[in-house]
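Starting off, we have a lone chain in the form predicted on its own, written out as structure tokens.
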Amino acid sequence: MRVAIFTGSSAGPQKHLEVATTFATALARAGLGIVYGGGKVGLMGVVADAAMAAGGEVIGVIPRHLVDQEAADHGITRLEIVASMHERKARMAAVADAFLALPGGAGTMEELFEVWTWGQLGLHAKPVALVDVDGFYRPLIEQLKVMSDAGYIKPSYLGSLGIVADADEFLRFVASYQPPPVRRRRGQGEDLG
């Protein structure tokens, strides 16, 4: 099983490090590969360098604008280049049987939306959850429940969003998980709202 770690390519306060170097060193050691952006900056290059130390299996997808910028990371398990963004994140979700998001800025958000609404749309049908490290998430949560309650997100398809503290619980809520109902087109018998 891999999971695809979204995270930032700035390194954050240090908590933000400890937490990252944790989890990518629990998963690793419960014998998890990880995905994640092929950068050797930021988090990105926490979560790799952890979980590479830790004996586990790296995957990283770089697109090739960001070879440079990103430093991309050449002493992983595996590093893809790619020609754009879209082929990148398309690429760590075929490789990927899980979604994690730590902290991070707007592309980690970009990142985390795009994989949970694809599995709102019935696109795939693997767990997705977000690290909430001293409250980073919090005012997110917040506002997705002011979503669901002014009726744009279904209150299911919030509940499929795991909201974790650390690896165990992670891995709980993944070997729990459960899709949420897939949209229907009208007359297919199931609204789109």
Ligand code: AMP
Second form
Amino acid sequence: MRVAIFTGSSAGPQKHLEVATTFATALARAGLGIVYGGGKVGLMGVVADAAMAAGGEVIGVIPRHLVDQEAADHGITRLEIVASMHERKARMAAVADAFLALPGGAGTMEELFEVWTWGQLGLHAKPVALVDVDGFYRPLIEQLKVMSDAGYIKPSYLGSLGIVADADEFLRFVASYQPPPVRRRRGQGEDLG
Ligand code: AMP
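Now that the form predicted on its own has been shown, please provide the structure of the form predicted in complex with ligand AMP.
Below is the whole assembly, all chains and molecules, this chain first.
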């Protein structure tokens, strides 16, 4: 089984580095492969280094135009260089069996929400979770509740997003995951990439 990890291309506070290291180490020791953005920078790089150091399988998927900017890591198990951001995300989604967002910025959010909404549309039935380090994602979780209360997100769908504190909790979430009912609208396209 492989987990795609979305996280910052910047480093963030020390606590985030520690959690990223602990998480990646625990997943690798549990025998899970890691799929990530392929860069050496920020928390992304921390995740890859920790998983490799723990003897894990690490697959990086990076678009050609980011190879220099995100310092593509050629020391991981397999580095795939693809043509575009869209190809990167589609490839990560295809290779992974579950998705996890550690702290990050706009890119991390974009990746998280894309896979979560793909699940809502029934394009996959894989678990998606968020690691809330010291309340980092609390305002985001609150906003999702505001959206749900206003009728924009079904409670069953909101409940499908895992919110976990550590790797054990994530593994339990994945093991017991039941995909939410698929939301469909008439005339809606099926192919998002
Ligand atoms: P960030 O959280 O902004 O540091 O970005 C984390 C990862 O998301 C990096 O690998 C970025 O290359 C990637 N990223 C940044 N912007 C986008 C975007 N618009 N769509 C998809 N991925 C992105």
